[in-house]
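Read the single chain below, which is given as structure tokens and is the form predicted on its own.
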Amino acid sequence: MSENAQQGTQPEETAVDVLIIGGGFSGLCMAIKLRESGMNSFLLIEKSEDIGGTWHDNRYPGCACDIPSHLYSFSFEPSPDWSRMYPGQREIHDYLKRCVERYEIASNIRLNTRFHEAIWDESETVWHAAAGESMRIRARVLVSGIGGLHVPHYPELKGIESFSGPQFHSSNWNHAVELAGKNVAVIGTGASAIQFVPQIAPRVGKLYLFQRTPPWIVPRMDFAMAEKWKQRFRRFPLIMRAFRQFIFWRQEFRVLGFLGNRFVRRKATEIATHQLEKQVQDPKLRAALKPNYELGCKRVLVSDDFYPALTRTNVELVTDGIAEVRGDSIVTADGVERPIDVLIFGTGFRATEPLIGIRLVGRDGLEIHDAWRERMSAYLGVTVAGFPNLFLLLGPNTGLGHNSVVLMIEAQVRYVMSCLALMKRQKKRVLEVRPETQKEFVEDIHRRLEGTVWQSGGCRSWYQDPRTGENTTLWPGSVVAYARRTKSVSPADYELT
């Protein structure tokens, strides 16, 4: 990083052509493509002390990706050196840092710089942004790479303020807390919990896992990448690309079950059920871990060691609701009180509120949270009517439940670059999606969602807006379909002024 980036010191005012918010996969991909195109007047700001986004913030034991490493990486920067089929947090973080060095974007990154607000100036046709303690930025184009999985979700629990022991969320893991021999309560059985529970279970004295709804879990089938295959990948890049394509199509096939193909969904359900029956012999525990909704309605998880961890004698699965948290215990609805020394939340993120805590004011003083009061939406998940020269990466309805989200990021960045190229060709400073274009797209998205497992699978999930029950996070289709839809920009969809 640059000296300013390392020290966290910024100039008071600066002007750039493009301001990028967030230093995860999205923001870095945007920065790299700007650099490759010769557009060097850009700045990427990141709230943390290092780049990486979720792969910097999440450092809980066992933190890893649930997409194979050769697919969970940039297509333009494949790596033959992944140590495992599924990479751990540190390895992914190191990969992103190598990308920063390789594409020489460090000098355009400012760390320890939290984004606060941006206001569109109609007369000057620029965004006025505030970040850090006193930084002011003028930018013609604003790109949000914030993502949806960065603000922790905490359940509302009676008496939680009275708990006297250490408590923390999995995304803010407190490694200073010694868990050995302690009575530990874990609330939640989502994607993070099924990774860290097997890691801490052998160390703690007693682990109480509080489950509201059991997840569907399929085998992970992780393995170390043999050195001979790494060498082959280095010598013959085409083999590595073929391996990536194999993984891609294997993952892509799974979306059919989510979209309504009952044969594919039934086969996936049989695989998940077989693993549960094989790894959990106790019929009572097995029944408690069997979901009563269709596979895919909630995020499908991958793990080989979660179920075995729950069969340990020092682990208890608790399915009764929490009635009250006390100073050193948790009381459930059935009146049972369990002694607790440490409380860990594995309760996920506020995914349907991706821009929470920041302020974006577009044309005519419209704030984006007001624009989204009835429904969070964006055309192609990227542009929002009333907000000129604003581009969202991993915006509404562009998340995935079956494949690598990095593929969606690359498609969106290509689309943004096409928009910028269109503005340059037509010598226009301002681009804004037409309201009717966005409305038609959003209505089509929600019509397509009606027949999917996400809307009719018999559950409530973090995919859905808690206010309306609508799925505002996932793309109701394949990655191929989205890539085709965003392959080029249609000038008719936009007002260029």
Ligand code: NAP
The other form holds:
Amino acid sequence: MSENAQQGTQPEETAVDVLIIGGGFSGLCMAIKLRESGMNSFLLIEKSEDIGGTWHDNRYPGCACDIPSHLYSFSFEPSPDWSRMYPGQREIHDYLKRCVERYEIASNIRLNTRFHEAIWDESETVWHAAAGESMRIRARVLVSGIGGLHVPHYPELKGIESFSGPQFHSSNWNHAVELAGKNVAVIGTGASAIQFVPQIAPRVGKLYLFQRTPPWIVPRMDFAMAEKWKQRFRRFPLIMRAFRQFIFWRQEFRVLGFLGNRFVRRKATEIATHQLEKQVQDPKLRAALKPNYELGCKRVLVSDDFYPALTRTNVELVTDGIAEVRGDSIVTADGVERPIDVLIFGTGFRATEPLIGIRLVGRDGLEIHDAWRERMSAYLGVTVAGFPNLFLLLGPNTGLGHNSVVLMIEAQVRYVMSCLALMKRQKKRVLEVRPETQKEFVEDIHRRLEGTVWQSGGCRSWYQDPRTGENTTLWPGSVVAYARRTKSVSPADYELT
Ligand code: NAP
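May I ask for the structure of the form predicted together with this ligand now, the form predicted on its own having been displayed?
Now the complete complex, all chains and molecules, led by this one.
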């Protein structure tokens, strides 16, 4: 990392062509592509002490990706060395660190620098950004690689302030807290909890898992990559590409189930039900774990070891709602009080409010939270009317429930690069999406969402804006369709000045 960052002596004023916020997959991809294109005047700021984004923050036991890494990695930087189909957090984090070295972007990265605000200056046609303790950055172009899953969601629980033991969120795991022999409460049964519950269950004294809604879970079928296959991948990159393609199409096929194909959804439901019946013999526990909404409505989880962990004698699945938290216990709605030493929140993120805590002021003083008062939206999930030269990566309605989001990130970065090329070609300084283009796009997205399982599957999920119930996070289509849509920029969609 740059000397300035290491010594903590950042300059007060910096001017760059492109300011990138966030050092996760999105921000790093943007930085790499700028470097490759010879645009070297860019700065990437990252709030944490290391790059990695979600793969730096989330270090809970068992943390791994639920998409195989041969696909959940950059297409331009395949790795033959993945140890497993679903390697853990550390391996993915190391991969990203290798990318930083290989593409020589470290000197453009400032760590420990939290982004606070950016204000568009119409007269100078630049963004004035504030970050870190006292850093001021003038940037012609602003790229947000903030992503959607980084602001932890803490449920409002009566009496939580009186709890005297350690408590932490899965994305901020406190490894200093000893769990061995303790009474541990885990709230939530989402993608994170189903990964760490099997890891901690054998260690703790008693584990109380508070479930509000059971998830649909399909087999993960993880396996170690044999050495001979790694060698083949090294010697014959084409085989590795073919493997990636195989995983891609296997995942891509699943979108049909989400979009309304009953056959695909029925098959997936059968697979998930079979796994539940095979792994859980106790009819009461089985019934408590059986979802009562359509598969796909919430994120479909993958796990081979979650159900077996719940059959342990020291694990209790609690399905009664939490009525109150006391100094050293939790009381449920049925009046039962359970003694608790440690409380772990596996309660997810505020996915529909990704820009919470930061200020983005566009043309005519328009604040992004005001622009998104009714719903968060962006053209192709990337550009927002009223916010010139601003590009969002993994912005509204570009998350996926079926495939690798890294593919979406790459498509978006390609799109941003073609916007920058268009500006250069036409010798323009400012690019802003036309409001009518954005409106038409967003209306189309929401029309397409209507028939999907996310809207009509009989559940509430983090995909939906809690205020309106609208899905403002997922792309209602295939990755192929999104890549086609963002392949190049259409000048007619933008005001270029
Ligand atoms: P999540 O899927 O949103 O799960 C949150 C859990 O907390 C749900 O079971 C939810 O129940 C429960 N909950 C929330 N508020 C509650 C309350 N007041 N009382 C009781 N329970 C409550 O969160 P997550 O597990 O952290 O995962 C979030 C997303 O991160 C995933 O969907 C995925 O996209 C990503 N992720 C990915 C991976 C990966 O492998 N790639 C791993 C981890 C996370 P309800 O269902 O009833 O709301």
